[in-house]
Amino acid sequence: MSNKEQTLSIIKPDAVERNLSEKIKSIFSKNNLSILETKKLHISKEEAAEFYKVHQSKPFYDKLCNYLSSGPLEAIILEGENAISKNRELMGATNPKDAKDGTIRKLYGISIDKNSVHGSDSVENAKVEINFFFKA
């Protein structure tokens, strides 16, 4: 039985700044995640606040919004078998120190804040997040 899904991945400003986009995208490709569409853009703090509104009540919310809007990022639609869980596995733990060897955050993450990538955590959020960046 096929469980083809789409998910959103964001290559965050710290990784774009360090020219890691191609290295990160090659990890997706090597792991059978197809890149359907990519878009490089610089979002405003207001757009970041809208994107991360699920975290509004958390203490790190403001810092997160400032960071996501601090420079260009690359939004990517990934597709593949169980794409959401596979992408989260490839990213590794939020804190690069806790991430498994070989994961994107272990390889490239600088800190818990500058952890290089974002990935949707559910089918519902993937739809919302893809629409946020790729709505017609």
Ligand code: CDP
Given for the second form:
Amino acid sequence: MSNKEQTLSIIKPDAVERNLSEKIKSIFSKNNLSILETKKLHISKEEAAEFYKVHQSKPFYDKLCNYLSSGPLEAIILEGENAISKNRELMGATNPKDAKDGTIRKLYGISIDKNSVHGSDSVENAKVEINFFFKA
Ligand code: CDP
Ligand code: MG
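Show the other one: the form predicted together with this ligand, since we just had the form predicted alone.
Up next: the whole complex, starting with the chain shown before.
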């Protein structure tokens, strides 16, 4: 049975800064994830705090919000068969050191915090996160 999904990808500030957006988007396209919409923007720390509020109790939360708001990012709506898990697979493990060869984080991630990409982790969060960046 087919399972077409949409998910939110973010090319994080460390990757936008190094001009990796086109390379990362070509990995999505090659793997049958269509790019439906993209938006490049620089969010405030308050917006980053809202986006990452599921992590508000974590020790890395403040640093994470500073980082996500440190420069322009590119938000992308991806669509395709099992897009949520497919994108997570293409991204690789949170810590680039643990990510498998060929994954985006292995190729381009700098560290556990500057790990180049975000991807929604569930159908529910994908909806909320797409709405965060692309609400009408
Ligand atoms: O991004 P992912 O879903 O793989 O990981 P997460 O556990 O949802 O964490 C969100 C983000 O917080 C990560 O992508 C990292 O940028 C950051 N993080 C961090 O800076 N230090 C950690 N120990 C864990 C996560
Ligand atoms: Mg996550």
